[in-house]
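This document opens with one chain alone, in structure tokens, the form predicted alone.
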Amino acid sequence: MTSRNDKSISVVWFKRDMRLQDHHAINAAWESGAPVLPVYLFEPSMMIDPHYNERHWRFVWQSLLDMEQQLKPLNASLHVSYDDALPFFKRLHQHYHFITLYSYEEVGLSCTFERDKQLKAWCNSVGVEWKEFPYAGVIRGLTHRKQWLSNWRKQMRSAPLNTPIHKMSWVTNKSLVTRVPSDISAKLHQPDEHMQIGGESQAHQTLISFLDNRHYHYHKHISSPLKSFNSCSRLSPYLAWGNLSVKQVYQAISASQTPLPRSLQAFVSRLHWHCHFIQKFESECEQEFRPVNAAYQHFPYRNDEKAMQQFNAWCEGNTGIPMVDACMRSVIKTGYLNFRMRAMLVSFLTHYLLIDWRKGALHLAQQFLDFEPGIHYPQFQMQAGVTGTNTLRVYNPVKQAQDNDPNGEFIRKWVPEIAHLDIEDLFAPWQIPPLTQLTLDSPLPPRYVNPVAIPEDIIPPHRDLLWKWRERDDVRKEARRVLYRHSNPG
């Protein structure tokens, strides 16, 4: 049995906030005057959750290594443990009698919410004080949005915290840490050249490069699946995993130029939408399981054997629709896809194939390196058209290819088996006459002769169904409730 240590300590529990600057929990721990124990938990129960993928935990691992490098000159280090939260903190409390726990409120999945409720109950039962701090202007327990926007602006304009971490006293005893199993750590330590690298240092470099030059064509290239790789900010994973605070990004942009060019104005507006959607999820987190507009609960999605085959083809990027396949293969390989193409993937699944959005939400959560539950679920529902409040957008994948990949570079890169096609055939190869197919340099793969669905044939009746549901009285009634609960006045 470990002997009880009566010394007071402050525990900073890192979750989706892996940085050392502009961090309220770190600042509060420093102000307490007690030695600080910085903790990150690779929670086995979370690592097997179907929303997550090895790419997420590798990004976390890289973020922790970056923080460790910053702490090393201070004779401090992170306490990284392979433990679920409750058993870890129980073990910690057996060793340190006086503990104050500091963390951010996590706007997460039901599994993290249930974990936090259990931990809160235990903290109350043993006298551990747990101080949580809100995320980026998101307000827990909010029932309306009357002052939300003004509060968000106030938060963004307040001074970032500059905690003197070099003056802090750190707990260095790691005897209570459970090492991450070697087979897991080996995989996480192996870099993936196709993915962005996690960490606070890399996040700031990405922000600087965006402000220095990459933003120039942001508003022009935002819809291009190819050009957006460079012209978009690429900050989303750093915000999702907390390598940067929203405030740091907001203030860096605000201070960069006066007046702000159109490109940066457009980006700042998206920072607001970032937090707006997370607040939506915080206020009604049941969106993980059901449509925010409850009237869509019984929408007649397909669940037959053919639908499941089509769903698997969609997941693998083998639908026979070139733009759909290119986008899916790209995000599987790189973890990144621009907003419009994400919307198109959701639209194709839910509007063309009539497959339940919840199936697709899990698959794409695994692929998006920037998976952020509070954005992912409200956005997915919006694009699936099950809110009853947003404009119903049915994305034609052929038109999206013509408009946003006019030279076919993106499709040729990610669907090389049809790269030999002329541009007039590339976007809809099923339309190539059979005799013309015989003259091609290479045979057309069968899936591109007979795709899972021919867009121009299948969408008219599906569009009628979607609009009929939108006009239903129960959908409209629920839409009014949704607007009152989640819309910003004005």
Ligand SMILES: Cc1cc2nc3c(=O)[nH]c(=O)nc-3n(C[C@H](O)[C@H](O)[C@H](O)COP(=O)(O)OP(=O)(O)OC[C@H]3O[C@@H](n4cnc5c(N)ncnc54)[C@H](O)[C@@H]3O)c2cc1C
Contents of the next structure:
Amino acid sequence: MTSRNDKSISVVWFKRDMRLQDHHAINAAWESGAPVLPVYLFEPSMMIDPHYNERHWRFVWQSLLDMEQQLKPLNASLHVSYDDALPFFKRLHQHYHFITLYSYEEVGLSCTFERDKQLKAWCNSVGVEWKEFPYAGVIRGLTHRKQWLSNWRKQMRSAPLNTPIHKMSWVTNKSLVTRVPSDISAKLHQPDEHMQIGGESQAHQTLISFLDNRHYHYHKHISSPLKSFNSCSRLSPYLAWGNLSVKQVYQAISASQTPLPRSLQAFVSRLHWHCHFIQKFESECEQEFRPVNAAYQHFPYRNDEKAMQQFNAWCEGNTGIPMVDACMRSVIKTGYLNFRMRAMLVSFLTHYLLIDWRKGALHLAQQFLDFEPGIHYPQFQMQAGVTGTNTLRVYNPVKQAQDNDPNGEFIRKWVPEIAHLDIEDLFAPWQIPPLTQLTLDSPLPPRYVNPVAIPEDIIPPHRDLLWKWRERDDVRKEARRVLYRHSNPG
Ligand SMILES: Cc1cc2nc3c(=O)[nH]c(=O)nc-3n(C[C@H](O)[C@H](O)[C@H](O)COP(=O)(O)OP(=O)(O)OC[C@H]3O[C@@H](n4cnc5c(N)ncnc54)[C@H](O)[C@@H]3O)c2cc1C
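Alt. form predicted together with this ligand, vs. the form predicted alone above:
Expanding to the full complex; the earlier chain stays at the top.
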């Protein structure tokens, strides 16, 4: 074993906060005056968690490369290790006399929560202080929302941190690094041309391009699965993985124009939702496993063999409903889908097919490059209608296609096997009369003749069940508790 180095160091542990600017943990480490060891851990136990998929770790990898580029001229480098947190920090502690660990509070899944509890216990037992900084106005241990919004606004308007990283002294010793196995690193190093690229530089470029020109039609195009690719900000993965702080975005928008045009006002309210939803999850993280409204715990979802076949068809984008399939195939390939179409996929799964939202939440977490547990779970539950507090929104995929893809471009792009259909047949091909089908240029694939569910047919019995359940006394009682706990007064 290596001998212990008596010099004190400060350790900054990066997690979902992969940037060097406006970073509370870096700033506090700089203020400590001790040399700083910046650490990122590819944790094997996280990498096998079913919420994640290669696309997430590639985005992290790219973010690390970007940070390395920035640190290189400062003769500094990141300490990237393939290790679980507890064994890594134990080893580090044997080698270095570090007494303070700096990081952000992670509003994460149960696996990170459990890890953090164990790490905290170890820190306490060996006298390491672990200083954690709250995430973007999200408050740990909050029991009500009385001052939450005013506090959030205050935070967003406060001066961003401008840490002089060029003046910091860094620990560069790499002797403790457990390298990422080459088969994994080779895959992560390989870019995926269909996905957004991670990193602080890309994040700032995306923000600038949104502010300079892409925002003009934000409000008008937000529900279009095709146009949102360009007109929405596309900042979600950069916020989810912390390449940008919410404050940096808020302040860049506020400084861009006065008064803010309608499009940017709409955008700022979404930044607020970002933190509002994460606060919900922070306050009740059991939402990963159970509905926030406990009276939905035993809602009779379908679980038979047919339901599971339909679930698989939904996951693969092979339901036979063109808009559902186009959305699913698009998100599988690109990692992105706009809000309305995410909501429609959830509604189709939970209202039309009556399949448990938990199954779908896991599948889409793997697909969304911006997977952020704190937004994903509360949003999923809201769209599935298991909060008891919001009105039940049932999205008919045929109507969504007519409204938001009126020329069928999005469907034709992602479901090429029906691209030859005329626009009047494209959204509901099962309605084409059998004789007309014979006259088509190429035959209709069977799944589009017999889809897993025909929106108009299947909904009444399911809708009755969904609405009746909503009226139950226990659902209403729980809804009052949920509102008190998770809503901002007024
Ligand atoms: C079922 C479901 C699951 C979702 N899961 C996630 C997720 O894992 N991660 C995630 O970032 N967003 C999630 N969203 C919210 C939303 O769909 C995405 O944030 C948005 O589509 C990202 O695109 P954008 O950055 O171009 O958004 P923009 O419209 O440009 O919005 C800017 C930012 O505001 C935040 N935001 C926007 N809409 C919402 C919203 N409805 N609720 C909370 N925050 C919002 C995001 O951080 C986004 O980057 C989910 C929505 C649904 C219906």
